[in-house]
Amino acid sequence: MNSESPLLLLGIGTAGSSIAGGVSRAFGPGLRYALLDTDVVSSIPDAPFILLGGDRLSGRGAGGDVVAGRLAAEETIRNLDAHLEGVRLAVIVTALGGGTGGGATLETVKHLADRGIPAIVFATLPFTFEGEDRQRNARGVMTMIEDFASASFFIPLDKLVAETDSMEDALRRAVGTLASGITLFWRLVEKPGYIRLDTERLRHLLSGAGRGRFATVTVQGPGRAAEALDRLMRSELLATSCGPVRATLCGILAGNDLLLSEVGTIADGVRGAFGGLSFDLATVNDEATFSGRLSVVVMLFESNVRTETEPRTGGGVMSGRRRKSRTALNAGPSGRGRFKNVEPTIWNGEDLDTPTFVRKNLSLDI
């Protein structure tokens, strides 16, 4: 573990920690992480590990319970600390519609905002056929994690596999692709560019970050820079939206063969393709890792997930809690009206503070 690197990886859960586990060995040494979990089982040999609700559950897991999985992080979560020296950004891989992905990554995400580190949530959503309960619970704490991270992607499970594959081998292919899509994510912020993205920028570009939207390609050969271009456009994971593009991260990350034609068309395309109020371009130089190859990371931010912040206690970029104006009530943060200031009841995953007109998504003739 590089403890100088600013850049910390978290991974909550059980799937979380085998994402975090991938981004680990692709990744090789100087990546500075930690996994948490209920569940002694997720611990990975010389890898940091924190078990969660160690006295309440005794490292059997929280048995799909958000409740329970919120608890336990609520009574352990300060074991975090003595990996958050010298900090300056968290990112956090997790799984959303079971317990210990829905309960504790809330936690994890409140914890790091009190103390001024902003968080990126990369969460993945269940399967269709998983079932409604797991559908609510993880629709049920998405808006509530948007309310202390800084910036969150929520990627259903169903846009990284095909119909094709068996159960074993979509699992894999979940994991391997948001692994890989994160280690590459990481080369362009910890690795030397000719257009530097480092902590601090980011750190500024996430500022009323918000929902968004999260693809990566990699490509070789002649005609490159068109073909990872055209893939970004067909990508199921960028159509995916709530609401238009407000800002756009394109990353470039190649060998010493990198033409400027090549970033140029890829710059050009991405942003004529997804537009947005700003736009910010980085590339890295890694003649070690990518000769020949050429890799594509795309961020999109969408417009109207976050409008406003108020200060919360701890400061820093981006640890205030965001009010949400949903509908034309504008019921406060996340629509819980007079009920913003104190800790939600949850219930099968739904804030119950938060109106049922809100919460079931509905429209009201006024």
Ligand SMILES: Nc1nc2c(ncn2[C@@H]2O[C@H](COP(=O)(O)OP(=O)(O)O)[C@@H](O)[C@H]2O)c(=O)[nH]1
Second form
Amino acid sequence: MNSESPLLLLGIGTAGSSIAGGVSRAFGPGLRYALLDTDVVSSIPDAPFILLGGDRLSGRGAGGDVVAGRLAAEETIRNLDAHLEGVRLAVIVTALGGGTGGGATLETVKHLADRGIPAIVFATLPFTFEGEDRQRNARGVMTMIEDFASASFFIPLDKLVAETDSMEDALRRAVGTLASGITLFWRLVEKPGYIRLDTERLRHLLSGAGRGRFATVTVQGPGRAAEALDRLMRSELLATSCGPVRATLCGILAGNDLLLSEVGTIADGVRGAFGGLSFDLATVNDEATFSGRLSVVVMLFESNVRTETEPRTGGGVMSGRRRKSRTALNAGPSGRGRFKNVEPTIWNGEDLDTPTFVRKNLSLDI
Ligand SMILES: Nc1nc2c(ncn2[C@@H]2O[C@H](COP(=O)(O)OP(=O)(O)O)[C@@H](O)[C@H]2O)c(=O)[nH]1
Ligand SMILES: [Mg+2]
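Return one more block: the form predicted together with the ligand, after the form predicted alone shown previously.
In what comes next, the whole complex appears, and the chain from above leads the way.
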């Protein structure tokens, strides 16, 4: 556990905690995280665990009741504060449909916002076979979460599994797929690369990004860049039919053998396939983890997004849908993250603090 990291992962509810545990196991030492649940079943050795609704629910869970989950969180979410020292950005993983993920996530995001900590939410939506009640329950909280989160990804569990999976395999595969996707995202932010995406840049980029789509692929062998691109373009999780794309974030992770031409192929391909007014690229070179393999993380956003600091009571964190005015995702003269109190560096009418490849609309193809 790295209690120094400015990036904190929170698993909420039983399935959310299980996915967060999977991310921690896959990432290895150095991941800063905590689990929150109304049910003691989610507590695991060596992971900080916050029991929500202690007196009210006695550690037995919210019984699928969103209101119970929400009240439990309201009463006990302040216990999270002991884990927030130095945190600049929280990533929440949860499963909507039950009581705790559904109820406590909203309270957690609000609590973080009041402390000036923006949250990115990854939330699964119930399988169709779980029935209309759970679907309705999940839909009901989605928009409320969006109102307070910086960016949110709602991932239908149906899209993470194969039709031929048995029920048990389906659950295992869904947890595994999401956990490995979030692990890649974590590596993108925590590991060094030639084009860096650190917590501050991510915080800046995703401020008010709103609802997004998220997918990852991992490939190896000859033609791996083209194959990664092909799989991303066919991914149901990124389906362009889901609405216009205004902003794209693309991360490429590989070992020391990552070629510039591969970066160009993927960056150009993703930009060409998904469009958007703004495009951000990050790379990670981590030979120990990716030797021979190449992974790509793509995030698409429907809002093009980042605003001046939104006046809010409490922390002043910008949220997904609550802003009045919006600006482009890439660094512009407003919403400049850690440079927000600094005069822009204008030269020949261009803002030099905006990355060159963005200002010039350059592709990285060679
Ligand atoms: N991927 C996965 N999803 C699960 C699992 N168990 C439950 N879910 C999903 O998570 C939703 C919430 O269930 P659960 O986490 O048990 O509820 P909570 O603890 O009250 O938040 C369910 O509606 C399912 O869609 C699991 O083992 N794996
Ligand atoms: Mg539970």
